[in-house]
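Here you get one chain, nothing else, as structure tokens; it is the form predicted alone.
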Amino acid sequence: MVAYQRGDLEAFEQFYVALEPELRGFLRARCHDPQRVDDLLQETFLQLHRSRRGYLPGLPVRPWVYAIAKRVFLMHVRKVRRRESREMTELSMVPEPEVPAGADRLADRSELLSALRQVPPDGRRAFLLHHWRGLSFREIAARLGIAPGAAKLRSSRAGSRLRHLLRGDEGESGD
């Protein structure tokens, strides 16, 4: 760590061969999508090499590494939950709807933020963006960093899990 603080490029190397298996299993274990943890592996090894001159020569590196490892991670965290937060906040801000006649069989809105609550984030946030905000999947692919069939099987099945939900047949997977 040491020749690494003073530049040299091999000591980083061997630092980074040494530590990259254990830091991708540390977070491996707290978000389980590999895309993910690949991006949370090199924010990691960023903040490493940023924060290299405040590593205490003499002290353990490891405990050191994970702080940071764990410190990217739960900024991500929060982020994720920024987000969420926002998108709610944003569909509690739609105004009502009028309803035709013979709807009354409808979710109030209500009944439609409870279960638009239980729908898992990824598939949320592409359905909103489609269904409400009226982006074709190629703009909320980019969005996302997605594939545009991955935002359209996203929101399908976003609209599939809503639909039970406001049938009241939770324990359905699929249409």
Contents of the next structure:
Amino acid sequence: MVAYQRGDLEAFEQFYVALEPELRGFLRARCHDPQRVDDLLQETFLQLHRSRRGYLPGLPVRPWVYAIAKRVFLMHVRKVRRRESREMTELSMVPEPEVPAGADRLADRSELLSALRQVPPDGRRAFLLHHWRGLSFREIAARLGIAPGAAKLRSSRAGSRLRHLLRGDEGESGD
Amino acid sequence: MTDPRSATRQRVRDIVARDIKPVRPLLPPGRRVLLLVPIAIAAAIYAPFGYGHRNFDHLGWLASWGVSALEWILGLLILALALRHAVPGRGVSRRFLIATLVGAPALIVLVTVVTYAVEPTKVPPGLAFRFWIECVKWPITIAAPILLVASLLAMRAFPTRPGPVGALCGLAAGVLADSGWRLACDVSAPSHVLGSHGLAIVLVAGLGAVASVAIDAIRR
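Provide the structure of the form predicted together with its partner chain, given the form predicted alone shown above.
Every chain and every other molecule in the complex is listed next, the one we just looked at coming first.
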């Protein structure tokens, strides 16, 4: 770590190799999405790099590293919660549509919101961006930082889950 | 297809390679506090010598300089705690943190009571608001340079909990400033001391917390 602070790239490589498996395990225990674990791992190492001056030589490295990894994870959780809360707020602000005749076939709005809340966040986000915001899967993929195929899959799974949740009231409804 | 692990490793390596400048590690918190000692001394002696002081003959050496020295040492200890808490992985326990954030104001209350017991003086009639303004404004002004330097020193460690670190820096700056200001203010009535000197300490602590969180948010 001291060599790394002196600007030795080779020392950083050794630092990475030594800590990557256990940091990956640490993050995987808290976040089950492998893609997200990779993102968080990258962010953790970049944060360690930015704050490398703060490591006090002579002290154990791991408490310093884990404190930063934990902070990166908590900031990520906070960001996700904030985004979800914003999306749910936006959703609750959608105006009541003109109700056509025979509307009793359609799900009640509050039931729809309740069902949407039960859909996993990743899928819900992709589903809403496609069906409510009207974005293409390519645009959704760019926005979420995933492949277009994954965006389509997430949206489709969310639609199936939503249909399943609403089926008790209305049977098969379009997504 | 590229292994995601190797891809992540390569991405991190590329970014780090672009910015692999040598850095000088921070000094241990105990030594960084020493950098602040000159400013802390200046803050403590500015008020009684620069602004004017109360009658030390009435108050006595022990209740004036003695108690102020005790308060000054407490301020430095809180500062050392703040700098230590700023280093990731070296933070103190939540219980200890709360004990400090509650204990320091409790000590200020004790100092106020002792000073009032030795020399009870009240605000002259009709001047309560003017005295209050002076005794909020000046301690904050004196504490500001200490807070600025302490916050910069603390934030260099990239604290994982910037809010409590900033609050501790502010509390330390407020206590250090008050150690001198209590010798400048003629009034020892607890209602005045706690309502203005105490309020100034609380405001500086709050300012420290807000400033640290803001610096952290801007830096990220």
